[in-house]
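A lone chain, given as structure tokens: the form predicted on its own.
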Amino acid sequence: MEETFSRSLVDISRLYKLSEDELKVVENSDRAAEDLAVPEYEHYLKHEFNSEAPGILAKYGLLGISINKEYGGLQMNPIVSVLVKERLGQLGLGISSFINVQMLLCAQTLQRWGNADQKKNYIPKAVKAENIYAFGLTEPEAGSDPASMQATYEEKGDAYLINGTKYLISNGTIADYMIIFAHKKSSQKEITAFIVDAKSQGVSRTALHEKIGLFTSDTGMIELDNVSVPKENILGPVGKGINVAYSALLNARLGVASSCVGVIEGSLKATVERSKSRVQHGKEIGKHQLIQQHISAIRQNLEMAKWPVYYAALRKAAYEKDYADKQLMADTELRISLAKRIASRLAFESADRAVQVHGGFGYSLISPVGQLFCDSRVARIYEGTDEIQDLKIAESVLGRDFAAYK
């Protein structure tokens, strides 16, 4: 097993004892990472979606970690998902983003909010990667504030008509089904979630290639022009879609934080290898004090990032047993905000330091640290920006009366 990841398993044992089944899944993530390393690198250089990833992830059961066994999942503690995403995060954020959308944003959201038929029809195919899913919340003018979305729906007979544009949607052009959010045409506050067949008449999709990283993650713009969605495809309560969205984002934020720990591990591993093999001024660069300063900083970042993530996962495990506990919900949200804010910042800083140690070679997409650097920047934006997490964290200290937005 990869060395830095093995150290994480020792660390997590201080907080949580993995069962044999859980340990097997974690070990499978290490095997999956080995299988994915070469295709992920090759697809990254071509700036294209890694089409091999879904099959490999499904083969090892990694798309069903948080999904109940009755739907083909493994039904495991969130800490297992965290460890899996940590290992895969060493390869960059492309694969982790796919898992985030397929399992955390979509399958897990369907599991919590879907009716019996929806769960039976959609979740097993998500776990097996027989169908690909997308989560359509973000719009050109609605990012950190989902309540300002412009997509609308109106009732028409036994269906709803949806109109609007969704932007920067992961899996956007490859999805078979999409969870789309829209507000009632007559009321901005009544947001509802819908399960939309991507083949529906009126759906058009455009690939977005103009990114500075995350090349192996499909990103698209989805336009909906009078798309008819049957009423049985409403996900969750009518008019309460914002609750569906926020619960999904809670899952995904922890997923991003977990992957960022992996980015730090990948940065550290590559930097140590470079420091021992590269010779300048008559000795290995690792013997130069300023290079050692970078290594020390990345190692510190790893230590600072992993513990908030692990603790947040354990709090989330408790919350998933009692969604009605408002105090536990608030604490879980805070812990996940802390974890994402800390881990995403330290991941980007660590990748930046890794590039510096690699020198000119590091400033290239053919280097592993170049990929980590480009990918990690988006972690400070998607699934809740740095600024949004700062506001949530500050509110927890100052009190609800000081909330910057409500």
The other form holds:
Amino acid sequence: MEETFSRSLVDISRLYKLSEDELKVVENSDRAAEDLAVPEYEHYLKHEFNSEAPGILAKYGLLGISINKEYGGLQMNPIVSVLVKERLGQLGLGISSFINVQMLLCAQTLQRWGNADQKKNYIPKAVKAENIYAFGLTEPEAGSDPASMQATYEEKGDAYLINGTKYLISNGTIADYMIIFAHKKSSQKEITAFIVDAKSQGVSRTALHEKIGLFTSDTGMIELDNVSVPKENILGPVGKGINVAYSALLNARLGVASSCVGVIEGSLKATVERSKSRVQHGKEIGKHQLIQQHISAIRQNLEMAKWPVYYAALRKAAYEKDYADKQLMADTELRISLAKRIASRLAFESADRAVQVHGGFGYSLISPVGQLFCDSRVARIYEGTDEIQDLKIAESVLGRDFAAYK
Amino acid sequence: MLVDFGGEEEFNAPIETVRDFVSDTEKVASCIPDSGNFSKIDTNHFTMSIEPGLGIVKGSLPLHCTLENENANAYTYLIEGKGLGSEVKMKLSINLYQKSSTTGVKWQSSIEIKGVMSGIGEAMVRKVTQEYVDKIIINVQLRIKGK
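Please give the other form, namely the form predicted together with the partner chain, since only the form predicted on its own has been shown so far.
Below, the chain from earlier opens the complete complex, with every other chain and molecule after it.
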């Protein structure tokens, strides 16, 4: 019975055989989830960043799953990352968001685009959580269309001066280093990525607490006022930063999708438990047929969400072996868009059903399903909105000539 | 919600010492963390309060406790509490047995939780309760050692 709503290694074994080392990492995520459950819950109620999360995740090696061994990582197949995030997603999306930013958006991006010194200097500290990282792409006026960003850079001697505002940035106020995207002052199209020390003169940060969920994730606004960044801190090719950004988003998008599978599992677990213990009208509510309908729907959602996520992870594994294969890249992007679009919608719907089964108690942050409900809404927005995924999916069907944006 | 726990501990003391300890309600109560207001009703009954700390379930929870002494080596504590929007019933069974120079203690507890606390979810309640039980065992070990 448990198999049907816990992360099922039986299911994944039908697609991929986990090695002993991979299985150990997956088991470590179970231990991490047990260690994190109570602090995550407590910090959630206080609406504050779960400061214990980075240390616990690093202790179990979970910030280095997709990072090469030479930088202190575990160098594992993306499917392992998916299974880990699926388990942690049962606790909500706060921890998941931290991993997304620290490992998938930043460390993995440094690994793909960084030079030897950058990799050596920044990645091991990300894996050990000795430094916290943030990814500064979104701006107040540039969300789904990052290429329209207004942050600028201009060359000045041996450095670049960056000006602009980055908005709704996860880890924004706690990061030691930030990957900041800006366009050349004289050319909107020439976007470049920079590694910026958060202590640099001209950096000011403001915490954004007024969210409707995701309370254990730090969210901030970063203002850059003539911030001088040494030239050696350019990440990836000059003027091609948008490719750096999109590759990072692809990693994180799959991360969001896998956590959403966890949200569905968390919703189902809590709902089953509640249905068996709560008595109304003289019997356990699980014996009422309309409650069974919710349980059936969440169970269906789990089935519908996890397979596209697993399949996308396997496509991504193939793509990571050959970044030059454009066809594989297009298919991987499509699979990840499908996975995120499906899993995020079903996660929100499942959490909503779980709240319904929990009644008034569910409509409260004291209730874990209330937390899942509030958290899961953002999954339909961050790392590419539902609408952006729809456009990508539709384009794959209609053809490039019908692309809504080019 | 029903949460079951069990375990086996070894105490570095003769069985008589451990027996004296587990049958003394005041000594046992003193090992419960974040507790207070102990009041002995008679040899086998007492009241006290504990302060659970999970989410909004924080504050003082009054408990009524009964010790049932089945035989010299078998003891059962029945603990009931109501407050903080929750209701807790716990049955703790303790069985002592002689080892060469030490005492073995087998224990089994079953906790029934209703109300707000139960809605938080079994996994989390289990984790918090396990930590609480671990602290009690450490305290008992220390007290028996005379520390």
